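One chain comes next, on its own, written out as structure tokens in the form predicted on its own.
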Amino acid sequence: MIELKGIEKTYLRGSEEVHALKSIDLKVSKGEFISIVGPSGSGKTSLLHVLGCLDRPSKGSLLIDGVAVENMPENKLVQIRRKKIGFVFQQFYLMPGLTVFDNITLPLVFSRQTIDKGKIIRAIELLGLKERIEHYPKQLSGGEMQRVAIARALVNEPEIILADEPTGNLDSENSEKIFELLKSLHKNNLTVVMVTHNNDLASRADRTLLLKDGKFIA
């Protein structure tokens, strides 16, 4: 489903050139659950941004379903992100003035799709949020806010979920719940790539990759 060939990513930080990714090769099969671990500054978030077409590689090729996308115009990359990829971040990025229901509908609003209330209700029920549908973020726990963020990522029915430290702001109990939720979604043939500092959760993925200094070392 996803293939990276010789991916490099270089940033300029002032006058300094930072090599965030160095000749990364990776294949992700449909329905696979992969975790990526590594120390801070190893390039994990940079890699996830390239995988999600949020950032272009400096060198190399990114293929999604066999199609090279690294040189596609931005409007086509937007379509790929909207149709194929759901993003879950460590920060929940919920709109404080919107209810749970309205926060989940945002991707549909941005992509100018018809609001299918049935689809949204199904996502809400799947995530165990039925009793919170009219609540605002300030009325939710951290675990509930992350479940809203996951429901929002699912509302466009993506094939791939990219999760960047999805349990980073949660206690151990809620971290376990969110991980089990991602695993249950994966069992429905959703492809999941998760960046995490939690080695216990990482070890329970199909594959765990160790990134250090912009390279996979194990």
The other form holds:
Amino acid sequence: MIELKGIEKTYLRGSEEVHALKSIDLKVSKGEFISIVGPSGSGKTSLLHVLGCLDRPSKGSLLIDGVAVENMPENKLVQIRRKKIGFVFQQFYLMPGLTVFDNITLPLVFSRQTIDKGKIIRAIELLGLKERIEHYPKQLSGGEMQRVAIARALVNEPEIILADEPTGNLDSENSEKIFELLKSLHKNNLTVVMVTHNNDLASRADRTLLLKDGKFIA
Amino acid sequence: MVFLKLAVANLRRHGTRSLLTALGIATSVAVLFSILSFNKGFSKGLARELQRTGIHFMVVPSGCPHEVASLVLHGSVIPKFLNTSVMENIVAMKDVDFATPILVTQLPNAEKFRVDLVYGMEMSRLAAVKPYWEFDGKIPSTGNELIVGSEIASHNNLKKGDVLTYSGVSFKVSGILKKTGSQDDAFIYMPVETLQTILKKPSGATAIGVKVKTPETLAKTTDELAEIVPGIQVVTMNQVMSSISNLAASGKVLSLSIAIITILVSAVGVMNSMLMAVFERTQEIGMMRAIGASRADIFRIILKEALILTLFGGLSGIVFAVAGSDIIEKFVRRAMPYIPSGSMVDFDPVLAAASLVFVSEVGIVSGLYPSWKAAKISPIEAIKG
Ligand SMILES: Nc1ncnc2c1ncn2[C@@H]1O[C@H](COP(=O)(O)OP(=O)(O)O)[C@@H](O)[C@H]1O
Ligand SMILES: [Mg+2]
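Having seen the form predicted on its own, could you now give me the structure of the form predicted together with its partner chain?
Now the complete complex, all chains and molecules, led by this one.
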């Protein structure tokens, strides 16, 4: 469903060119669980940017469901992000002024969808956050915040979840819980691409890719 | 709705900064609203005063019509007198209803050791000249009675029946003029004949007030009069009022400019505050873009924040202005040479709405640049590094 062909990403740092991604080819099939590992600075985040249509590749082509998107105008990319992609971040990024419920509905608000309250509440209950619905982020633990963030990523019913070190700010117990949550979503046919530093978790994915200096070496 | 919650929540996150910015807006809106209210009240007051006056024009010595006008209203002294004999010429005109001498001076008050503004007039004409006056007591019926304006009465603790002495002549207070809210409250009114005797000007007058039968042909009457009687000048009440409003107009322009400038300064404050907020929330804005917000969404969120901030400031400003209107009115009355009677700063919902609309426009304009800045933030800001 997502295909990268000869993707390169070059940043300019002052007058110096940084080649963050060098000729990446990757095919993500529907229902796959892929983990990406690699040293810091190897280009993992840059790869997620491209996968998630947050940033355009400097070179190469990106096909989403067979459609080339690398040259799409920004307003079309927004539509793709809204419909097909859910993001989970290392720092959770919940809006501090909004309740758990409102945080979760934010993507629906952005994509102008009606909010089915019952459905959202059921989803929240499924994630074990029933008592937290009207709470604010600062009242939650890290694990709970990440679960809310995952609920937010799911609310638009995306085809794929992109997670950049989702357990990077959590202890091992909570890391395990979040990973299990992603696993169970995957069992329900969701495609997951997760960047992680945790080799143990990475090895439990369908496929593990090792990135080094902007290239896959495994 | 969520956008609104978000905007309010975000403003509260930078609570002190938002509050200070809103305070700047509030102050400038309070100034603007007070000035607009005052200007409106002033014009209305002038029109009302003009409508109520029993006199259509005044005949004054030629040369200094505006000084006389201001003295009749305001009570300063000029040593130029008219001779009441000109009244014969005036009353001889067919459209003149009546003419009455007015003598204004300052006299030392033996009891209270102060100098009072004394206004000599024909007590028989009083009801016609000042139709809206109300008294506690009655109009003087003898030459040795007088009326005291409410302000003087309360300052000096004067009551009906008290005795006041001017230049050795004793007067009984026959009545206290009830508060009119105008300069009339600051005068002593005595029979003009007695005042003429005191001043040793048996037929002297500062001005002669004239009432006509048909106010529509006032211009014709005054033109004719100026031809018949040499050495006089005619000042219509309209002219008096318009010279007052001219005087007030320059003050209006100045005060409005000050209000506009303070609003512009506080608009810069809004812009600065919003720019800081956008800068501090770069990652968060990137996150919103990543989870589906378009550039336009971000633009709207930030603009809404700026608008709410200014509207909140504006509303508080109007509340301040209304709550402080008495103080403001007192201050302005002291600062202005002439203020018509009645309250000058009545709450006017139309002006309040207009001030709010204006300040929202200012809010939108000052929010444009920060919103544009925010809309330009790339979604990759959410997951850098
Ligand atoms: N916006 C940027 N501007 C300049 N250089 C960048 C930018 N983003 C990433 N880089 C550089 O690109 C390389 C890859 O970074 P990144 O994709 O964040 O790696 P990782 O997530 O694996 O740590 C690094 O050398 C990083 O410094
Ligand atoms: Mg990274």
